[in-house]
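Next comes just one chain, in structure tokens: the form predicted on its own.
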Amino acid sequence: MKAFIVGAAGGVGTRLATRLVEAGDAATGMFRNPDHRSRVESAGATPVIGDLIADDVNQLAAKMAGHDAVVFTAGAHGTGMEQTTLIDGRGMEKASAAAAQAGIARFVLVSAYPEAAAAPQGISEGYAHYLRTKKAAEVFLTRTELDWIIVRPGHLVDKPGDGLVTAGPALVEQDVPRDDVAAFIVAALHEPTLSRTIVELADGATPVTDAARQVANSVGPRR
């Protein structure tokens, strides 16, 4: 498999590239800041500079051409509500349209727990906007013809992963290592029956490959 990672210089993106290569796959990593080239290369991905704000759908599709899947894990990372709208929102819309134009059906969106907006007291307007934007991006993606998977990780932490998770359509939000989010995405990409569904993800005791298969079975047609 050859995967195209949008947001490859980020915490999940770099780990995903490494996990893909370890699994025998190939990864191309798109990033905006030229200073991040070495970070993407060190993770094992072929580096490609791209800009979700400046590039149009045709330009993004040309970069994605020849890949089997797209993983969108880009984000504005607290740089302001306008950037959140342009990257997490409009950027995802452009990326999904580009994937379709490039003939790539498989599309994974790394999203967020929507109910987190109600949990903290005194939540900032910027964070509330981020959650609303992520939700709108999910809605947009589910209305495309793509073979999509939406992954909602819990609170992301940098401790080493062990490849064990809890995954399902609805979970209580908990911590989850970025390592294990990346490992689960690789497993999901290799589980063809896991399709057009939302998966919430937390730390747990189930190997990622088994977790991906179990979620696929749980949301599949009943006989």
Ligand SMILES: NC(=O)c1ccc[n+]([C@@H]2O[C@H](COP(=O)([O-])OP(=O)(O)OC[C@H]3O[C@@H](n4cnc5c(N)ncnc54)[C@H](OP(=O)(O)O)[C@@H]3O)[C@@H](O)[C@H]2O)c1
Given for the second form:
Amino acid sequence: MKAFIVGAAGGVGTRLATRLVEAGDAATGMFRNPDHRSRVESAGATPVIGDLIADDVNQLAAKMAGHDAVVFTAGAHGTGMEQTTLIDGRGMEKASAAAAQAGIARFVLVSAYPEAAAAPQGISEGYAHYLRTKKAAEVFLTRTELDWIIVRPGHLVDKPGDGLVTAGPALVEQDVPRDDVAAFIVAALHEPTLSRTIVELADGATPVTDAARQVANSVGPRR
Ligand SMILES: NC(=O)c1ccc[n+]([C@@H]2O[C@H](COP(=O)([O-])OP(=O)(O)OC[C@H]3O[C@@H](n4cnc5c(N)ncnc54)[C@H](OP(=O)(O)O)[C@@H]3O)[C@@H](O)[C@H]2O)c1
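Return one more block: the form predicted in complex with the ligand, after the form predicted on its own shown previously.
Okay, now the whole complex, with that chain kicking things off.
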């Protein structure tokens, strides 16, 4: 499989590139900041510069052409509400439109649990905007004809992963290592019947390949 990673220089993105290559797949990694090229290269992906704000759908589609799957793991990461709208929101819409234009059906979105918005201590305006934007991106993606998978990880941590997770359509939010999110996405990409499904993900005790297969079996093929 040849996967195109949007956000390849990021925490999940670099780990995903490495895992894909370990699994015998090929990865192309789109990054925005020219200083981050070496991060993408050392992760094992072919680097391609691209910007979800500056590039239009045609330009993104040209970069994605020839791949079998797109994984969207980019994000504004606390750089302000306007950037969140442009990257996590409009950027995701453009990337999914570009995948469709390039003839790539398989599209994985790394999203987020929406219920953090109900935290009893309240959340900042910026975080609430981020959660609303992520949810709107999910709504957009589920209305496309793409063969999408939405993965909602809990709070991402950098501790080493062990390849063990809990995955399902509805979980209580928990932290999850970025390593294990990346490993689960690789397993999900290799599970063709896992499609048009939202998967919540947490640290757990099930090997990622089993977890992906169990979710696929529980939702069944598209009819
Ligand atoms: N942090 C959490 O606890 C958490 C929880 C749930 C879900 N998530 C989601 O998980 C995903 C991965 O998170 P992460 O913390 O691993 O990511 P990250 O390290 O913040 O990386 C995000 C990447 O997005 C890229 N990016 C930003 N703006 C861009 C643009 N205009 N065009 C192209 N690329 C752009 C950046 O590329 P450059 O390096 O080239 O600038 C960066 O490497 C994100 O979608 C995030 O919303 C995060």
